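Shown here is one chain on its own, the form predicted alone, set out as structure tokens.
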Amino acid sequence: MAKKETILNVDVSNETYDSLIQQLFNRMKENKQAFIVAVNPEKIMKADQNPDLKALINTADYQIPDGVGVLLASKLQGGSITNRITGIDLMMEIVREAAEQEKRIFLYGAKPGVAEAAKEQLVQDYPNLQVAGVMHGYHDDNEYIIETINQSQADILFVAMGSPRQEEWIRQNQSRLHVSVFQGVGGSFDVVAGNTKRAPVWSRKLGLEWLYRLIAEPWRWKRQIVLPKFLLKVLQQRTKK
């Protein structure tokens, strides 16, 4: 059973990479589906103003804390979430375990050619990995997409469309897909393919990936302003209780 806390009425899973992997692959053995969505302060703040987005996030089986601000918010409200779980790192942990357990993955989304390039890199890194199929995110025929994924007999589906579009697509089509694990992974295919550079490991370990991104992409400053507003709102909600 997934452990969760609630931050501004949005569910957040309190797990580790190891506990998540164990639960996901156990659910696979039991023929149960699992839907993973990444949450960060920006997304929680949007959900606080958007009931449909909040419902979409809370519909998922696992809401991973992809942002150091979520950990800070948990601490402020007396919670116990201390493990940041990023979408791309969880994706790679799932891929590694899939290679070991001979499970099939499908890469759907991103621009033409990106999923294919990501596949080539993943197979190079994990020679035993079974990639059931790849498909870019610019097909208009949803029936064709569903049929292609089902015919591939994939166990795991990674969807790279950007959030919340990827999560909306998963929720709308989950019941028709013969897949066990669904994860929206944003721009992860581009990172795996080498098109986008991640922040250095040291900055990720220190929880300073946001600062690296801000320095590299100064135009992101408006998005970074969300963090203090988010933490203040968490504090305000706690004082009301």
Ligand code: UDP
Contents of the next structure:
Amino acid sequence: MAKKETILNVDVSNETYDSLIQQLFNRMKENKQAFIVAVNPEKIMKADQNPDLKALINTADYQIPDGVGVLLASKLQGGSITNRITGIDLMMEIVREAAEQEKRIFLYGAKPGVAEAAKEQLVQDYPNLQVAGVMHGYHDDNEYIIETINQSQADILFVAMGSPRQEEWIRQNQSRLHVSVFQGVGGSFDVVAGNTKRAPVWSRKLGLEWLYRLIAEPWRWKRQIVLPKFLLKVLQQRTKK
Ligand code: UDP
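Any chance you could show the form predicted in complex with uridine-5'-diphosphate (UDP) after that form predicted alone?
Let's see the whole complex now, leading with the same chain.
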């Protein structure tokens, strides 16, 4: 059973990579669908202002805590989420297991050529991996997109079109797609293809990715200012209880 905690009325899954992978591949065997959405302080704050977005997130099957801010919030409200699960790391774990269990993946999204380059990198890393197909994220004909994915007989679909666009697209089309696992992965294809660099390992281990980004891309401070606001709101809600 999926374990969850609620932060500012948004559900957040409390899982480890192992437990999540096990649940996803078990569901696949039972022909059940699973929709994974990554949540971070920015998304939770947006959802707080936008009931549609909140419903979209809360009706997904797994809301992975992507961002140390979510872990801090859990701690502040006396919760127990201590495992961060990032979108890209989960994607890589799913890919590894898919290669192992001979499940087929499909990469949909990013600029023309990027999904193809990501595929080449993944196949190099996992020679047994079956990539059912790739498609860039700028097609207009939705019927063509659905048909292409269904014809590929993919078991797992990664959608890289940014948030919340990718989650909205998954929700709108999920029932027509013969796919078991859906994950919105943002800019991950660009990272796998080597076009965008991830923050260095030291900063990720220390939970200081935000600090690295702030120094490397100072113009992001406007996006980061949301973190203290978010934590304050979590504290205020706790004192209200
Ligand atoms: N993208 C796309 N189709 C669109 C708009 C965006 O495929 O119509 C892709 C874009 O090329 C990029 C990704 O979506 O690869 C967005 O990544 P971003 O880092 O902005 O997403 P985030 O992780 O911040 O949600």
